[in-house]
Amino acid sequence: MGNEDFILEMSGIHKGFPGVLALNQVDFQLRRGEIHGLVGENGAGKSTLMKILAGIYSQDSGEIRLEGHVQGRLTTRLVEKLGIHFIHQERQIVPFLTVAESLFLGMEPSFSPFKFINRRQLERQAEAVLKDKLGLNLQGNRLISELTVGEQQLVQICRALLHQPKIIVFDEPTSVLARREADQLFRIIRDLSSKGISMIYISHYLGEVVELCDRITVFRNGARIDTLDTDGLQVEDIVFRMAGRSLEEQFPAKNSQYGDPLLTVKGLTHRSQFRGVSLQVRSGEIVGVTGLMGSGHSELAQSLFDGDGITAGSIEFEGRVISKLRPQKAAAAGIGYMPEDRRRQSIIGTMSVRENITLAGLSGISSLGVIRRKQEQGKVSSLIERLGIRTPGSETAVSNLSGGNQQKVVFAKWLNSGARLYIMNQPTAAVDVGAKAEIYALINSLIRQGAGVLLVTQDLQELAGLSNRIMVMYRGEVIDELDGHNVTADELMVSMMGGRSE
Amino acid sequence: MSKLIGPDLTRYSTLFALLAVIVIFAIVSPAFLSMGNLSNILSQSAVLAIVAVGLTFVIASGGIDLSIAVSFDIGAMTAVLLMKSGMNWLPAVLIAIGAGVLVGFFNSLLIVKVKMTPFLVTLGTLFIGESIEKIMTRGGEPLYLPGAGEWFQFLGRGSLFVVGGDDGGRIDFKFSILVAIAVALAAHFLLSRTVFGRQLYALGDQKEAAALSGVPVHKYTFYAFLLSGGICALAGIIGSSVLTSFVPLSGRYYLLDAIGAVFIGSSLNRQGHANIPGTLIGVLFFGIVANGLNLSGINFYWQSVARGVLIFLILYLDSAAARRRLRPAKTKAA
């Protein structure tokens, strides 16, 4: 049945999560040898689908052929013994082992029968692999810490030859890459490819895409748009097709009526992450904040609420002057602030939608501190309905949900807390795409009730679709304020870089 | 369907086991189950009870108090002092419970100030409070209390009523049942029903996100330790009118309990929180366990291995339960 010329088949492959289809008849080829692009965005599908190639997620309905076999249900041993491998930058090796040490894990056996290590000789030995497999010269007594990311990648890489793969998938490999380490990695894939192996390369930097991969297919919304061979192909071709036409209908029409200012804040100064921010959000207004990796913005935004390691600066908020900005103050004040870290900063994943909704507001709903649970139990229902959170109950625990509705979850809490200001740090991070246009009717709706919104975010699209004004921060300041009415990605991507777009 | 019936079978798992270790002990010793021996249960429990609840307030904030044993000598050793010195009971009890609390505010202030972890803040209060008493007791001698007045003893010796009168059914319901009782209602409710409860678990759930929720996450440490210490001196109050003496170090003796009843609480809880109805669960089962081993006429230091043996038990029945609930969390995560 299969074609020869695939290593891999994944046809009619179907993936729901509870209140949303991840993935919808989706078909992917993967050719011997070849390089092959997957791009999409942030909840498009591709990484569910290397999800369920790893055996982490098993889909609802399709097949995985893997050189003409169908396979059964796949586990993640499973999948390493068939020659899948994956090298990505969550999966890191153990910091404090040393590169020979991390490169053999779990094989040591082999090179003694009594499982007693040598280990000058296993250093050797993974010295010469290394330099074998992908002519590298690095020692190997030295810790994983020790090297740059570029390097530890290096080693995982190896580490993957050593299993005789077949196909390897790349996920996000060169976010964190200087661009020496970058075209080193380019030319052992291309290297790679050439000696028979296949790969599947995810990234976001579509020139880089082209540039490396023989075909690309390109996700939205959980479904295969199309499969394209890279050979004259420009990168506007890949952005029209993974933006699709809904991009326009996506966004809310903005509001461009404000009220009095929300926030005014001037020379704000952290300890080591930015400089002299000055900035003013009013009622009504939506003000985006972005930069590159590491600019400040992310701090900035937790800082508003939290006040930690701010030295100099004034934070005003509804004409008041709040000095030693604590979380406690902020949200009594009427701030309320969403973290990127959703399961670690944003929900307590143990407890239920209920808790989770009224945590900020237990004020309003409780006399002498005891709290009138009927109260809590209207206004959590009334929440629920009101934003559409899709949970079995208000006693479900939050981590049950979703992303998109967890992060319902906070907006409701925020909500029930009566706050005016919205600090919304990447609100649409690990959201899926469903809930995404949802979300930005909610911010869109708390706008039009008078609340004002700090959006900080390095999604661009959202961004200019979303904000009135922008600000972009560089090197932990604010180098440039764009009108978000009239803003075009290329113009922001510019600014982000540090250069003047006007 | 079948996601709901593992962790519950799980949670249940310790009610089964306390059943079934009911019905050894009934067929083992048939006076286990008369009235009598039953409210000698409860009168044994009352003072381990009192410590587990105010460990349950640290436990809850996500923390641990290994010092309960230091409070609850320091509550002891102070009130036979002060009455000794010929104080009044009522303010020796009152200071013996601040100086508890003031046991509870040095390791918060560990805790919170220099932010030291609970375990090894409460390990050092409970290594150097310890070595106090032995210097204040001359190595350890205990501090007897001959003329100790009525009404100090019968916190911890009277009876609220006797029924019957022969050995067997005879019903002893001691005051300090009552006193455990109070102090669990009043627990139960500042942990279930206040805003100080709700957000103590969310805190000890996920300090961040409490703390990014606006919940005052140093604010209620502090509470939850000082609790933990005065709740615990009043029960090495109580304990020492039962001896009408101060034995130094005798707060070690329900330190482990109290840590094993509070854990077999949590997992009876679908959060995993610690929670009063549950510490009293558990605080039940060790007295059972004891007082059944004690009938069977099984050895003392017997009976220490086969707690042992239950805590371990207990520990990993609620590290399954834990790992059950957390594992549909990480597969939905999309």
Second form
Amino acid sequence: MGNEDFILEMSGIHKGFPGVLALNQVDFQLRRGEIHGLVGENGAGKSTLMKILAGIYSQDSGEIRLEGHVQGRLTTRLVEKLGIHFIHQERQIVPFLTVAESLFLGMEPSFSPFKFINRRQLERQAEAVLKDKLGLNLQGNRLISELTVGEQQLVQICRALLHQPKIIVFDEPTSVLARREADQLFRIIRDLSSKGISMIYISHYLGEVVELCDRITVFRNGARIDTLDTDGLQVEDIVFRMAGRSLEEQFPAKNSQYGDPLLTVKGLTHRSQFRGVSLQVRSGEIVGVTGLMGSGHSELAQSLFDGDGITAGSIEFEGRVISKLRPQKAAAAGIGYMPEDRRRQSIIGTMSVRENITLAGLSGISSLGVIRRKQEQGKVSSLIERLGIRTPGSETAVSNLSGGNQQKVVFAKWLNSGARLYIMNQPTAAVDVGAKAEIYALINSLIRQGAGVLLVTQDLQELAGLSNRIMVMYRGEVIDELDGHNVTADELMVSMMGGRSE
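Next, give the form predicted alone, keeping in mind that what was shown is the form predicted together with the partner chain.
Keep in mind that what follows is only the chain, not its partners or any molecules around it.
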């Protein structure tokens, strides 16, 4: 028998794939009613361990005990019967069904020998269940596609609760949530913990992991490095265990040799999001732009590439005014844009790594509309090697890569196009600390080769660690400009909230 304090024990779990040791004798224990964080860089082994728990993979060796009982071969159907449920980053609910239909899918209340569904009864039950279990007021006849991402996730959680779960696994649950929705989710998770439900919480947002979880298990290179109580734990402690280096060591030395202006913006005004914005980015310089949600910084980044919503002001690139800015015109001039939502706006998941890399620079590898394949493959292979893109091959669908490697593909796309100015909107969102360090090194190599970077992010350590200058926006206006060489995260926060730097 296992330890009665643990609802789940995974002991000596070993898993290998051809040429890769994914898990090396891993031990993991989950206490009853505990919120247990699982952290590690992409490829560290945490996802593989959870896929074994989900019945998607089977371990090569090792033992799994649930409530003290040894489990044989797990399957996805058996895992659900055992009371283990997964809340995934990609919400697994059908967008064209109603809230009620999604909640009771496969277990609909019915009447008459012909099993007709009483739709109004279904909707009333859905509303009552959502209110009872999550305190959520949501109409049962609303379409899933009409809900916010946070509401969709709560429907998925409520569906799991209908099965009296013993364990719930949350996989990157806040990666696309607004702060208000994330706070609501945290309240629900704590409430479920108080009711004795055990939870495994996987996230790259280490601050929220420390805030929410009781204990944290750290993975690196397929091994469990440590399991720690969160009381008194600092994010820096976790980063060091995950990456084998300190937080400060992630940031390269800043360049201080600047060239001529690349981008000059004067009095730029959007129809609703920002007004009177003026800034300049020089060759070899990283200029940060930040602000609280709704301050206009994210919309500024996009408008500087696609021109959408601009009603006044001017944009100059390398001394030439760009009128009627559009993405094609910006890209042709030498401007690359890395949007906040790379999966929807920056990569085409069904296309290969090769196709994504060459998409913005086809004119350089084609003649009379025909792509020169040998030249294309040579460029792609060179960029994959230069940027350290971890992929089985250039023909692999880009959706199969980790978040960090997808972002490297976006870098490669704009490098291939010959971009000289990079507008980066949240470039390390949902990327682990190891991939972040690699991306920071890529940014540093770009500016040392004479490119300029407009870094738009709310990551204060990232801003302070990379930027030469930082523009702070508040309610649509630039209210502060800070020297990035000696600014602190605390000073940035004060400025973002409407205070002024001394």
